[in-house]
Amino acid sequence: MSSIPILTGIADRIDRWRRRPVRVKWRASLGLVGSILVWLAVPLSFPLVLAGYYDEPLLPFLVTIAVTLGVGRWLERLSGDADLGGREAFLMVALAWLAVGLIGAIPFLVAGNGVIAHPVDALFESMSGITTTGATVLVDFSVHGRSILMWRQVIQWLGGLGVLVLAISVLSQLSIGGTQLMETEAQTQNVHKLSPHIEETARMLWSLYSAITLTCAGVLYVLNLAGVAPGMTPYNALAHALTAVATAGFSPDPGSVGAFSRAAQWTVIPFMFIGATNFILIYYFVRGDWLRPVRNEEFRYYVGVVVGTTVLMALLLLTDPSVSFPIEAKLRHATFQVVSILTTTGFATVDFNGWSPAAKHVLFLLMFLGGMAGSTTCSIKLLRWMIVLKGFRRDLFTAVHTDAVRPIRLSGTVVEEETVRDVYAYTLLSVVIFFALTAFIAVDGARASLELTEFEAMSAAAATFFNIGPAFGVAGPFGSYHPFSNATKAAMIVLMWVGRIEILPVFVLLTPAYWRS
């Protein structure tokens, strides 16, 4: 009987909370998600045309386009207010990536071939695509048509710079204040400086992104015509360019980039590097301000990490007697894998499962770095690590000089203390989620009789949550995530989504204060 007053009190509190007005204009967010889905029909037409060209079934794409247009139009009608605030931006960011991930799985399900005919595997492949993770559940590539395989490449390209940026560029007629979206998506406060109009900025970024992608495809195809890149047909050249610049990692070939010549492999490396470079810097560089990247502290740090770890990896391979490649191949594989993992691309030229423990641990540590902020890369990103390291050095200094005031600076600019606290919180939260996912994979893997070492479980957790793609062991560069249980794959799907939108939008939605005043 004594518990009754307690239960009554809890019920009263829940009732009071429910009666408080919802402060989020969720209809506005859903309406914009609907607009994104409507425009998703445009890129869907590309694999549809390919299916017609290669005489493959059209139904997977026709059904998906119909669903996309139907759901999109229905959601658009929900929106009677296009005024988008910060709360609505968070909701839209989270739902847009989730909605595109769900829609992207429909062609796999309708095609009904291979393991992705199963709903969990189809959603895993789609979410891996749109989040630019590059982790695949495919086992036998030969059962899938070229149009289906190209759809995987297309959704990765869309996810590279962000579906939301595309949406802003085509929805400018709605006069939506898109700066919040852009800054939430691009994780930079400088995008608005490119142009006073956010839709114009979005178009600039997408034009630049498209030009780099077409350049990559063109170079690969020219190498094919020159006879030094056999197999780089227009299809393969475009497919790999789409996911190289997006730092995504899917390939229509089970051998990834390793199935092609060394000339093709060397060519892909700089485009992965460019994809993980801040697009604002690339924009200024293209406009003639060639010294802008050199003056940027984060870019110098990025180059230093790439060069330093490549030299270290090359030394490890050159001194490893168990790796029997020629010197040029060792240098190529070292450079390629360092850039691929650091930029979170996930392409592979060789099965690094057979490398020494030291080499594998270097690659594993690179999974936690990522490229530059404002790029297509994922993971924690170098900018946050720079702030963490500078903050640690400042703490050591002020521990001795207790009266000193020493702000953290990046490229000479003082970083606000609020930003520093946010970076600390994000980094700590990322590490906590990584360890939680690792524990879940290890426990569930043992339950499912999947023989995983602790290192393999950790690498699978990092590869999915930080959107890298390949891990070690069964989920290695030429392996598959299909052997994992549906429960583990479901957890990975959620965390690929959470990781790609940088955690905050999802966690904010889970707080009561977000929804109620």
Given for the second form:
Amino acid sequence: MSSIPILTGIADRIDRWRRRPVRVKWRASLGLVGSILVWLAVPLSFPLVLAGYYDEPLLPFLVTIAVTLGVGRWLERLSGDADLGGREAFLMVALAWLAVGLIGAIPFLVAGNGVIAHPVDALFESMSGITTTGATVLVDFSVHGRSILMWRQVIQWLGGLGVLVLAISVLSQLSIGGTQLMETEAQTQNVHKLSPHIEETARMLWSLYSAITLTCAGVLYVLNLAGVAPGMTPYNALAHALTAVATAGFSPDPGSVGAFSRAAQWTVIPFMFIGATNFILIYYFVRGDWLRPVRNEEFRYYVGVVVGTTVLMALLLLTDPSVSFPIEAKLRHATFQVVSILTTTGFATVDFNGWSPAAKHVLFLLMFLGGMAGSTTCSIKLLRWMIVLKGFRRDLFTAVHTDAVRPIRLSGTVVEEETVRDVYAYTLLSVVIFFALTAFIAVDGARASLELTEFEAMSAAAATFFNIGPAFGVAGPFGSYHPFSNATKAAMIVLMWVGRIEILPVFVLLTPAYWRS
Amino acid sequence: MHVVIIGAGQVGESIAADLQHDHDVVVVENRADRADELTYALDVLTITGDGTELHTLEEAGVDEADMVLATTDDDETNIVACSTAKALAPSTFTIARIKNTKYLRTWEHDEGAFGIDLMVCTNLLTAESIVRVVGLPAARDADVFAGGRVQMAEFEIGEGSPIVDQTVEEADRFDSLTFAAIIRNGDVEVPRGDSCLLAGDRVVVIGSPHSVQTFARTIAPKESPDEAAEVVVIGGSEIGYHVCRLLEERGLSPRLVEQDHDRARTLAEHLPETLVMESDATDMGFLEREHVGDADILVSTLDSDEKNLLECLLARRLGVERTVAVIDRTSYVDLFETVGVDVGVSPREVVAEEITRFTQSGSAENVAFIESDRAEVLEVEISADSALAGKRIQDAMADLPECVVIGAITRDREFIVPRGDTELRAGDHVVVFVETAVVDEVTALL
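Would you generate the structure of this protein in the form predicted in complex with its partner chain, following the form predicted on its own above?
Entire complex below, previous chain first.
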């Protein structure tokens, strides 16, 4: 073999590359992941206490706590005192979500009930949770204990906060494409982070996030006490508050938010909306700077999209004779479903599988939008679309005025051309991955005789990759991803992970230049 | 008055020339040959040396100077020179000429910063005077007084103008507008009721900005500006930048042409309402492609006088109605205006005017020069001991030389149309047109 010159050349090059030292201080990254795992024991103790309270098996959580502490401590010890630089941060971000996703599956496996006793389904459910996707494989909710169901909610809440802390305090400094935008937006708000210290920033976000969640739970419970939201027990109120603010979408009830009264449904809408709002804006709003959101272009855009599509959806439902709800219910479902899908929450109040094709397609398109940057939302995010649209408008203009120099502005601040290019690349890459996943689901679905329509395959791909949750057809709002083959589920697990951490960290890890310079 | 001027460039020389007859002027210049040149040209004392050095300033007698003017081409030198002068003699009035607006912002934030009593920003002043002309495209010259409540403008009466061959009395049908002067064949005439207005004459009018605007629209309807006026600015120098910024403030969306890629990008970032184009402005293909010929006004602020002339001539040929050029060499202004530039603005002249207004004896607060310096328009506050306080204008006029016109009065920030029976009161601001020959006599009386 080695006599063939070209192969010898390649082998030489690989060999030379191998001999270059690894430039990534991966031990530092692993150490930080270890610290995160150690901390995971704290939220795990909440379902443990709940299990004790409801007289359910404690073992799933005790085992998980033991594993997370053990692995965490071991990883922490691995790390030297190396500093965390840009490269290490990429690795840390990617590994953190992976590690928590793996650990999060342990309670499901140990409890051994229902479909999530199977490793692939357990990992799917856990990854769907930590990425705040909200796509579930559960078929029969009644076989699971309340503590296990609450663990799903808690893991989603952690995922929502995690990505927020990451976006505002870590990723914005790494200048990786999309997240660099946070910088741009932050500049228009005159803040880079909320405080010069990452820890302080994280603490502020933690408090704000907790306060909003507790408010949501409180309001839902008060409605229950007032008699207008039967079923919103403290357990249910907290469970739904956790996943509404995280724009995540799991519900311990198979009927999602649709299982509760209309008062409860109306109440959840603003909290999903807040969850997908830039937390820097919320922070300043809460501090008394009332006009700050209004001055923010992305927020105005966000409100515009919500109002516009809600009106459109309401008109579609009102003029659809096959939908037999009263007017208030049509308005409520239109608003709820638009906000739920746009914010990538994925709660459902009604089975929109039965809606007209027009209404379904509007919802499908909303999956590609997402809420504001710097929030718990997923998908491509409005900020990127704004830049893409402004770039497009500029291209049309410069086609006529070839010499014109037109910077793209957001809230009056100029966006660097480099960032604009990154946004184009990110958006294009997202769409390519989406189509690849669609093809995979369609082919694999046909092999497994799932009888998926193309639209259903597309919606399932978008719902998982963009971290929405419910799709159309078998994986619809009250359906389950369980029927998909293990191969498809595995692909979805990977792409939920990739989608949540904004694609680039994973792709950066795959480039040789990352590892050996 | 003992005046020390630091820097014998065009601005310094121009000011020194204005002041040489009535004041003791000392000019500090670091180039010996230039200092010598000035010694022979003007009746001033020149000192060769560095204006930022203590002993040079001492030699120039800064400690007993009433005023120190730093007019070199270097901002930092001017600031340091003023600061040093202030340290030597705290009661001296210091004036610094500045190009960069960042120092002006600091100074405006705290007047007296850097030990400077008056900061004159060349680029900004030039841009302001261009924008005034752009606002009155038919005007050859325009200036504002009394905080913008009074406007002075000079117009040329065209062949087809509706006031041609009318007497001033007949033409005087505009509210709150006064005909201050008629300039015919280079001679300045004070208009009387029966003076006849001929085609080719230039008239200087003083009045409220609105009435001046109306007058402009009447005598030159085609050139009257409105919100949709298309302005093209050539050259993204500091002056070009400020012109666009000030036009943006007026609600206009100018077009700006800049050849340098990075500068064009910077300008586009700082001027949200301006369409910045990156091109060589003498490229005919570009000018035609962008329909520059359709513009109402073209302002050329390129870095050389010749380029600005060329640009204006090109624009005229393409059909631009009016052209304004920045002309660095003051002596070119007349020449350029003769060969086809509608208005030439000389930054040095603009600065010299601004500085001279502070060196005027008496109480003049604001000065504009007509026909280079044949006549002046002054803004004066009537003091309680003024010879005119308490008199009606027709009586007051008897005390004043013939070639004086009271153009406008503001009282408590209100515009008052001056008529024969209007009584002048202490505290009134009057805007008067005066021939240069009698300026001192008039300011002494007022």
